[in-house]
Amino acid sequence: MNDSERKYVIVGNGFAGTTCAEGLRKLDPACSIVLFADEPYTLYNRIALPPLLRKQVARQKVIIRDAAWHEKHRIELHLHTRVDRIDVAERAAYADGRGHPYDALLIATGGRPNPSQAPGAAGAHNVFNFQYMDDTLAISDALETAKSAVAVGGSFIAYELAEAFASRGVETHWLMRGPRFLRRMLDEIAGEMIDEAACEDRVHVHYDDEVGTFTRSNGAVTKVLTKKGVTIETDCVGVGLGLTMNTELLAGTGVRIKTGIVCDDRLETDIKGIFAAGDVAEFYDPVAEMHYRMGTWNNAGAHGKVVAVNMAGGDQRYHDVPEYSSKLFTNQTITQFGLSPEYRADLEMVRKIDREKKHYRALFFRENRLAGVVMIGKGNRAGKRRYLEAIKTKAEFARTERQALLDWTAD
């Protein structure tokens, strides 16, 4: 290794942090990259585990770069390695007793799902997370001789366990806390609508209620009982409680945290030189001009497109209005973009619903600029480029303009 050359460090392999050393590469070809990742697998798509876990796709065709990738652009990978402290000082991070030296380094660590609290959950065979690779593998397992199987949360995570239990033809129980799914976002319309999507697949849907006990026999959970005093038989448990962000490495260093690791709209914390992305990134969105967080595929993605060219001396700032769409069940659909009540309680929403089509559209305005947009339904995404144009040139619409654009069509 040349004294010369920049030295690049990133914590996390999942698509922010594989993304940012692939761009690092264009950017810089004469560079060192360090990039350290903590399961023992490389960059895997994490948006097909739900498919995987529903047997829909293999287990192949989940790995997004194989260890020759790696090889061929020459980004030095430890897989199954956790980076044990980061010296500001000496600028260099630490893992098995190494130093890694960095000019930059990216922590793009994500979080970790929460475990349930509930008595009987802990070391039971059958209570699973949804998150990584394991996970799924032996979800699917457990689901191989299943009969009845819970989930619980009202989040995506526990939808989609809900989802896979139902579609590998078990019967399905979600037991959610909160009166409807997403209940920070949706409104009761919406939630409607949801539920009505998850009884067509046959999912027992348990509201305002939560665990009690889990009951046990031979170390694994046999029933449910809710707060509620609902008995639940069950061979399996899936549990979508929520993230709690890997922060712990920065401990010590002076990086600000707070609902993740706060960095500006280059993603550079406080710290000159330490950056953020994906999941565990507070970043500043100057689109919707606030810090928040952002869990979803898309903007790992772009996150990591962005990071690169600034850990590489350039000066881009995050401009993509965030989005994500899934499938609900069988018969629905989400598309969301930009803000939501989850992420402001001060938005100003107009909305329009058809119950025949089972299309919901909902648009959140903050001091009359469009701030984002709930779509729901098969069908239900035209003008959404408009939507996204909109909220990205900070357009302003008087409250007496909104109603029409909840028929914008033309993209």
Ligand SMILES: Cc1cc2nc3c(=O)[nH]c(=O)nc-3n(C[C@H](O)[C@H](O)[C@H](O)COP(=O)(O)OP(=O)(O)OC[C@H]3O[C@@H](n4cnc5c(N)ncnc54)[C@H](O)[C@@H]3O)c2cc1C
Second form
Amino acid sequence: MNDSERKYVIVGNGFAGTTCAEGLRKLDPACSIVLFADEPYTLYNRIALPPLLRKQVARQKVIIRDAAWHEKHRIELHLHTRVDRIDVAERAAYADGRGHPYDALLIATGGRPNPSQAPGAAGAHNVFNFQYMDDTLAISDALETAKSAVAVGGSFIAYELAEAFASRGVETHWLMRGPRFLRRMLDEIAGEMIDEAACEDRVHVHYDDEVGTFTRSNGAVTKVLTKKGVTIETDCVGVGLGLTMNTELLAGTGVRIKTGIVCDDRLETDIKGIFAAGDVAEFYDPVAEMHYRMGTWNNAGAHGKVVAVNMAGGDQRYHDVPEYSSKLFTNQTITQFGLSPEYRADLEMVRKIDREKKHYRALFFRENRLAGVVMIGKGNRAGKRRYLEAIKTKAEFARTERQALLDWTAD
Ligand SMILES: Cc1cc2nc3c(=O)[nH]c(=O)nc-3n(C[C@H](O)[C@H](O)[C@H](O)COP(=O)(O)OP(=O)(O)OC[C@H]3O[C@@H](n4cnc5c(N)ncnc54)[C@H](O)[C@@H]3O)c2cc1C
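Show the form predicted in complex with this ligand, please, because up to now only the form predicted alone has appeared in this conversation.
Below is the whole assembly, all chains and molecules, this chain first.
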């Protein structure tokens, strides 16, 4: 390595970190890039883990970058290696006691799943989180012989678990503390529509309830006793109770941590030369005019591209409307973009519901601007591009005009 080469260190080889490494190599053919991953795998497609669990894709298809790709792009990849400390004065990232100097550093460490705290969960060998490749392989093994399984939580991850359990032919219970799925984003009617879709797939959903205790036998949970007093026999438990962001390595650096690593719209933190991207970044969104975190695959990739430009000395702002789409069991779909009540409590809503067609559309306004949209229902996405454009351009709509926006169809 030449002393004049710029040195980049990236912590986390998810979609954000690996996309950034690829971008840096394109922008700066001579630089050195060191990429750390505490998992044993090269980049895999985390959003393909649910189809892998449902046995709809093969494991080889889920790995999307191999070791040869890293060699070809001259990215020095350290698998199974955790960075535990950043020395800001020395400008070095420490792993296994060795310092790796950087000119620019990216933290793209994502989050780790919260375990169930219920009595009986710790150490049980059939209670799983669902975040990593290894989790997926272990759950899949357990489902080979399971007759009944319980998904715990009201988030997307708990939904993915419930859907996978049902699609693997296992008697499925879905237990959530709130009154409906995504209770902070969806209202009562939207919740009922998702409930219908769950019932059609023969999932037993338990609302306003949570695990009281797990009963165990030979290290495995055999029964879930809920706080409301329901007993569910089970062979497998999947837990989706949110993520804790991996920010510990920044302790003592002065980098601001709130719900994630606080950074600006260039994805740079308050400490020059230290950047954040992907799930862990609490970034400034100039469209929404606020900081927040966004846990989606597309956001991680888009962050990776922008942050590479800025780490290499460029000046690119992240300016996008966050977007998420998912199928919900066999007969429903959801698309959400921009802000929802999950992010801000002061949004005003207009909505349109067609129970027969199973369509639901909610538009959220902040002051006079369209700020976000939720669309539920197969064939109910027309008008999406027009909404996105209106959000991006900060178009204004008086209260009297809002209802008409619900009928936007043509793009
Ligand atoms: C089961 C599942 C299904 C999903 N489905 C969807 C979907 O349908 N659509 C969608 O948009 N999003 C989905 N997501 C979310 C999406 O996958 C994430 O938002 C995205 O992958 C985040 O990428 P990232 O690069 O920010 O972080 P991650 O992918 O979390 O990568 C961070 C990596 O850094 C490693 N790491 C952490 N700390 C250290 C350290 N100190 N040293 C070294 N390495 C470290 C972590 O172990 C991890 O490997 C899903 C997620 C899961 C788990």
